[in-house]
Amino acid sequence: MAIIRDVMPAFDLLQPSSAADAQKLLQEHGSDAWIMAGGLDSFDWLKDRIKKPKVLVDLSGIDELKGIRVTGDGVEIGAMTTLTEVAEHPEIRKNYSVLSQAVSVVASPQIRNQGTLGGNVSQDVRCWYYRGGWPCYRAGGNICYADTPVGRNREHAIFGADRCVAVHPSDSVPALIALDAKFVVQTSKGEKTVDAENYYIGPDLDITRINMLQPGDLLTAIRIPSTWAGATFYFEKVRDRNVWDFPLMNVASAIVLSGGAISRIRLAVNAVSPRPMRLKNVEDAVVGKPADASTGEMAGKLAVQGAVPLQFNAYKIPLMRNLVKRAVCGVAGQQAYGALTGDLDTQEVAWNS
């Protein structure tokens, strides 16, 4: 008999009007509560009846969590600000355009109108075994179905696998890491600010969570310092289709040049590991070198050292090598490899060209 999963399980819907009230509710209900921002990740879980919270805390009525504020040291973006608002904000387009580029290619216009920046950075992994309710490691079981001789793992990790090989799917996160963004979290002990790259935890630390939020915690804002305002930015996303799809891989960089040489750089990739990756070793290697093809080639080769492909995702190694190369040397034609068609052998030749 077929299993019908189109009716959500019953839960209490709570709709606070302030961040303080929301946090109070989250602390009161602890692990029984589910936080809903734009709802796009949440409704997937709830309709499939994989997640069955007793309480759903809807943040959509909290105005203080919305909007973009220009400060004396950058910008502060409320966690409930929509992706469309972020993409179109004049200050972000002018001084932090890598973020505008990144959120502009999230899913589709309809989803960007509803989805929030806080939701995009906090969404869970998209492995179909995990999302389908299979009892994998991340779901509390004792196997990774993707990492078996018959597993389907074309979209999965080539770095950082520890039982789970699912990758983080966000487009906005690499840009935020490149901008040295800070995530503002309200906890039971007060406000806590963490670097964007440290907001995430890998399966080696806790395989059941994707970020550092504990029950009762609430992400309220994302602050971008002016340190990288007006830098030379690069963002590129590779996906199967030009709309809707999650990345097969994406890359973001912020570079400050001095006399043609790289004086400062931040570089991050996503969809290659269970957590977003800042490529600190590559950053250190290219500082002081010219932002040319030779430096980019060296950066790309260094970036993929230690990569361990699975049965169906070896293409990610040449793809990552070339994305990093272009992010460092700024090769024109960012979208040349934006759509994947044909067989993987043909694609790997293209990515190596």
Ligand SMILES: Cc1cc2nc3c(=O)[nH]c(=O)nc-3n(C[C@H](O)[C@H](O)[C@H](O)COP(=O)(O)OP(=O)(O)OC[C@H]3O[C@@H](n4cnc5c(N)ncnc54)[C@H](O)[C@@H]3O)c2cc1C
Given for the second form:
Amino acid sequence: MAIIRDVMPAFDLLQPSSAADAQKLLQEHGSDAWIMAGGLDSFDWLKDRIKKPKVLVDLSGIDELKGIRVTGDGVEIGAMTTLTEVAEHPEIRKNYSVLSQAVSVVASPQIRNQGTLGGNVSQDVRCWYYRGGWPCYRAGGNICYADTPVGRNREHAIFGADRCVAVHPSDSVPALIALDAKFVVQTSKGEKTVDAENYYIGPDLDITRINMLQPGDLLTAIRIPSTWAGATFYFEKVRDRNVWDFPLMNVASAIVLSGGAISRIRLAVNAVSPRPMRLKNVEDAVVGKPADASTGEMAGKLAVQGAVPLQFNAYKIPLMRNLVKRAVCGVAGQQAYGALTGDLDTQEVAWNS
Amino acid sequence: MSARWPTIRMIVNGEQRGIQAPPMKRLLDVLRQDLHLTGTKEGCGEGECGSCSVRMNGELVNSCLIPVLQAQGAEIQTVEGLAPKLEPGGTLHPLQEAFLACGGAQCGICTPGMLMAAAQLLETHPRPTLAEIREGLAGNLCRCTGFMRIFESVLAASTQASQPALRQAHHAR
Ligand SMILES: Cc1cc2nc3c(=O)[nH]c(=O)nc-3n(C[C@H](O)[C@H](O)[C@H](O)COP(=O)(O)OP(=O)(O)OC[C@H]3O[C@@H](n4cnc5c(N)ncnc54)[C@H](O)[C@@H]3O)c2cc1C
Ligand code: SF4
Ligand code: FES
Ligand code: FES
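Since the one above is the form predicted on its own, can you give the form predicted together with the ligand too?
Every chain and every other molecule in the complex is listed next, the one we just looked at coming first.
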């Protein structure tokens, strides 16, 4: 059946002007409702008739969800703040540059101008079978089309798969995990604050949901505590094209060094698993060690332990080993801002070794 | 039927316009179908190619992914607004001259989007480096030119002091 993909199907459009109203409407309509932020992800799902909400709740008129506030303890970013604003904000560039760096390599200028941080962290997986409307596990069916001998799974997971092998595609999330960001969620039981890494759930827990949000819930803000302000940061994204593309993998770290040794570290990798991964075991293993190549080697090896490649994505194992290595020791004498991001030569190093 | 739809007011290429349209209609379709501004093209319809790029409130966006409700009250510039009141013998925008002179357009499908992205770039970076041009045009795909001629065009538009020089370059080809 041909789908006229340009034309929106019919649904009720609700345009609340406050977060409280939005939440009320979401609670009222439950699983019939779809939240629309910038609409980049939403548009495709709706036009293609793959998600069929009865009610669309448009957040674009809610001013209180927009903008960045410098608080006594870090910064608070409203869920409806655009990626461009996040990338360019002076306080974020100064003290939390891993986030400006991560966000500034999302897609294209056009998409960063329209896409919001709340939408970026809440976007669904990009698996083409699922996006193409195939009735796979994640869509509520009982098969995974990607995890077959002929399935196209070059971009898919090496960790955390449980029937579904799709990866989380966001560039901002690993940076937010490295910064120990807190996501502020309004639920029917009031406000909840969750650690960035715990916003996500894996297919083992609920295969049809990418994050903890239940029908009726709303992400209102992301808070970055000052704990890691001015730390030594590292971010690197590897993708097929130097611009526009989703990550094949990305890595983010925040490190505090004292006397050449790693005294504190947070480390996250994305596009390797259905859930963005914080590498707690690697963090623990490198604390107290010098930030040098041998610590990096050790970290890289540890990071990929237990990885399970699919037919076409075994390259992700050496890639991850190298990215983790650089995120741990590559920061030693170098100011990470702008280093290596999407650089073809470094990608080759990662691919060939 | 259209009476049921809300009125969307926008300033398009400097003119106040009011259109009755389904609020979730794509800005792209409103521009092309309701306002007959067919300069803006659709390539992919999913944010990947940039051929639908327009400027909304001074920012570059993909009009294929903007529900027109989000353009309520906005100021929109399309490729038609680059060289206003274009008549035979009138002046083109320096970027348009440069694209002509340097071979920056072939089939032309990507060109309106490229021009808008380039116009946006030149506003913030009047003398861009090649790296800045690449970044500024990062969301725009071209299947014909191989991009180099487009980058040259933008560079030329940003450095050429006068239009006649560009035209001469064009005629010399
Ligand atoms: C061509 C293209 C290329 C891209 N490349 C990249 C890339 O390289 N890296 C990357 O990280 N991303 C990439 N993206 C993803 C893009 O950044 C996201 O689509 C975008 O950030 C989604 O944001 P949005 O504001 O448009 O959200 P929407 O599309 O409106 O929403 C996205 C999802 O989040 C939910 N949601 C949104 N806001 C909230 C909220 N406040 N509370 C609860 N749920 C909410 C929506 O219901 C929806 O399910 C790309 C997208 C496109 C179209
Ligand atoms: S990887 Fe997940 S989303 Fe893709 S086909 Fe398999 S179950 Fe569906
Ligand atoms: S048509 Fe809008 S980006 Fe391709
Ligand atoms: S000129 Fe044909 S796509 Fe660019």
